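A single chain comes next, written as structure tokens; it is the form predicted alone.
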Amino acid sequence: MAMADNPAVIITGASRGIGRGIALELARSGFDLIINYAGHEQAARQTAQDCVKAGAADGRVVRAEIVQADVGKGSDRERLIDAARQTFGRLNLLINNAGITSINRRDVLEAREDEFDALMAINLKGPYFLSQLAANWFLEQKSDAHSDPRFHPRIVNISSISGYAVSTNRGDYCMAKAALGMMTKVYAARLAEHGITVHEICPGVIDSDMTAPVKEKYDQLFADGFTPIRRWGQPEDVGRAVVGIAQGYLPYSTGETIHVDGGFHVRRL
């Protein structure tokens, strides 16, 4: 690995949302980007545009690829990982942020088996064996003869707090965001001997496509004091979070989540 070379990372499902958040956020500290996408091209080159426009703004030089990969299906994460070998020739850093929500937002004694496990290979699989791909080639890496003494390669899992506040018409949703939490833990136990830190950031309710059909509830809940910032969370504040990590902010952490979610999780009286 070059020292010259910026670092690079894959983010899965960045065309839009929160994964385009983190993108803008990468790419303005100087990283590399493969922009994964699942079916929304157009947004996906939109995000690799603006991405380029937003090193530039700080004055890097960074490249952002697109890649089409269904990250629920085996043969489209080795083509995905493949695309970052062939394209920048390393990795150091990989965002599993790819996610759908409930589909049909079924309750849950009327939920689908069929709906159950699309979302699960998703939002569950998809990670699960994205990481193990991305850790082998961290090891291989780190092998290797000439590698940089300062790569400190990473992982990141974008979660929810759903994976701890239920919604019972969500319960599919929810159940693969709190294992995701536990996925952290056992890459994180795995992965420490060689210096890999794996780390769940957890959002809260962000402002993206996904959220935009009940706005106005949130509007009135976060005006009441859902939160205690009384704000919708933005994509970029989980980039923000994402570059803390990046950035080596946490040397001594690993496992651990991170609630990007304007104070949440804290329980009130």
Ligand code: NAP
Given for the second form:
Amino acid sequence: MAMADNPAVIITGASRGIGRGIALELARSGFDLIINYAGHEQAARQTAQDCVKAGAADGRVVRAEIVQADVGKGSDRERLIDAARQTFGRLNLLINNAGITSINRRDVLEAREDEFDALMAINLKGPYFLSQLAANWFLEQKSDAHSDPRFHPRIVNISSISGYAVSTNRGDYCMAKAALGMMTKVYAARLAEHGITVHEICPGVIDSDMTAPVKEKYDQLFADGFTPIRRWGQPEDVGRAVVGIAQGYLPYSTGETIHVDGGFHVRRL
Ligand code: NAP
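Could you present the same protein in the form predicted together with this ligand, rather than the form predicted alone shown above?
Now the full complex is given, and it begins with the chain already shown.
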């Protein structure tokens, strides 16, 4: 990477919600961005435009390109990585954010295998194998004779409090998120010797399209003090945590879980 280049990031599922919040915060800190989406092209375009504006407002000139790809499909994952190669020719950061909630939210006693497979493909298999592609590209960049010794690529996985807090009507979602925690540790252990860190961000209840159907339930829970910090999480709360990692403020930590949940994980009596 030439010194003048911005660092480059791929954010999966960045058209809306948390991914969009992460994209905006990374744009403000000077990243060029690949904004991945599944189906909402217009939302992805809007995010890309807003990122360029957000960067400019902070005096940064950043590029933001949109790429349609279903992270659950191998050929799409390869196309996503190829798009980043063609567009920026480098990668500093992968954010595995794209995810869906449990399809039809069936009770565990009624859960269906086809719905389980569809969720696991997007929420678990996708990040696992996209990380593999990114990690191999990181190693390739590092082996380049002109590689900057300060080049420390990173992977950030967006899991959930559902990785440890049970919902009996979203068993597959909970299990996929729990597995992302182990995936983070596996990649962290494998890549540390190469100066590559891997983190898990564990968001609480965040205001997005995913949580819109349960808004009233959580409005009441927040009002009743369900989290020590009595408010909804916002996508930018997650975005700011990502920036802390991306800027290198956690250089001696890897395989770590960072809770962005208003204190939900704190056990209280
Ligand atoms: P959201 O508002 O529903 O947005 C989902 C994003 O993922 C969209 O950009 C969507 O693209 C993309 N996406 C969905 N399926 C995809 C696929 N197969 N391939 C590529 N992209 C895909 O969800 P969110 O609330 O922002 O959640 C983002 C992540 O945070 C998820 O992993 C979720 O599990 C996790 N999380 C959310 C919460 C919460 O309270 N909201 C809490 C903890 C963790 P399109 O716009 O094209 O559909």
